[in-house]
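Presented as structure tokens, the chain that follows is alone, the form predicted alone.
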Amino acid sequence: MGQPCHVSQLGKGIVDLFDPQPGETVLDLGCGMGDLAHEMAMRGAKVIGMDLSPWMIEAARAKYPDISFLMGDGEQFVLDEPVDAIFSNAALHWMKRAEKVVACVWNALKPGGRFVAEFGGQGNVAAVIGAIGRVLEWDYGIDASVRNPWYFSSIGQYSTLLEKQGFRVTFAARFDRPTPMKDGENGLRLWLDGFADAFFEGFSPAEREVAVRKTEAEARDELYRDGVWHVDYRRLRVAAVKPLPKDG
């Protein structure tokens, strides 16, 4: 889990939806290098950042020493004390056991606490995955689906998980956000380097280079225009509340 800086920039809108309040304790689940945790702290919240990546936690601690950052697995974490709210951006699609994540979030929230997240939804990067899949199947006899590291949920699937756990879902939306990559001609390969290593596991550097070039060729008609690669992001935003216990 976690995200590089450009992903944090795209996540600023979800911080506004989350609306961190002064004095409340917030867990940033999959905090990456801490940029959004810092933004929430600047709004007065007491923020705890959590990520599974040691190097991201190290970077976050170096950048924002006044914020508490912890290593933790979103599928099996326990907090010492429950928090008022849990926030997550661009991380939940890396956690394939979503029901485990939802249970951990529930247990980490105080009654009345809220959960707000944005992550890859159903159909996210479908054109990229399709191009990779065709190259791996045609040239290497590999079924790309068994190497896919992501969980991209529909609104109905994720809302059902939340409601089954006991949450009251207050908002859910899926939207397209085609995102231009920097670095011109190299934009897609840099994206693949940053996010799609699992598909090319076991490839030699030379084999990987050939596979990436073929993936670029497969995806070009759909994703490359005006000298820029546009990755076909489709995002899911959800907000839910852990109800207060019923009186009596």
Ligand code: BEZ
The other form holds:
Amino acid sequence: MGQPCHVSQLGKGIVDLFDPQPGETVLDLGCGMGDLAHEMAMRGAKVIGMDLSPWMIEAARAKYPDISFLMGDGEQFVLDEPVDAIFSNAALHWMKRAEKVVACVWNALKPGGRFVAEFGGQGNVAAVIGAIGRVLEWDYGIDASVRNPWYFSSIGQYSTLLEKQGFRVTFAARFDRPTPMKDGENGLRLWLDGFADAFFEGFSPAEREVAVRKTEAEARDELYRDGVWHVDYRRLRVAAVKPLPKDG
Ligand code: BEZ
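Alright, leaving the form predicted alone aside, put up the form predicted together with this ligand.
Below is the whole assembly, all chains and molecules, this chain first.
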């Protein structure tokens, strides 16, 4: 892989940055429904997709029967054979024990292998979390930080974890990607339905409806413009290499 080192790289898709090569073995960690695994396979890589969700794996297998998909936990997986490269998109922020992920990635890579990941960085969806937090605290006396299911790392935190493990960090960047949601007025509630269940655990459907409406009201000034909700995504991209023994 050429070392990505200038700002224009941030405009490229993460698969382009990863640059899968024909014939190399690749693990897609947190592959979801397998679309990026498929893109990498189309470029000639031998891809294994891994995800914790059984229904994601089932859907990925149905959609891309020629690719190997495994159920596995990023915090404690072991591969039968080490791979040339590991890729991950929009998954690592769900894995709160990041040092365990980094150790598994290290063990699953061949010496000289690379790791390229994009995920939510420090400050990701801060306006959404802030709105949920205010509603839960003010109206229900709940400390939302205890329920937060995500780890949004800074560049320094993730690079340090990688370096402690022995990786050579070749690239790290954090950048904003405010993203318009579909479905107009319903955009934020659909996002909350898809991803933010943990905050509303134990709420009845009626209580949840009230809490979601209040969250929308709290977030509106920051995130709703011209009839569209914009989720305040902030990405972290990292690339690292497991050195060959002679590189120390
Ligand atoms: C993301 O940054 O991709 C993300 C964060 C939280 C929930 C869902 C997605």
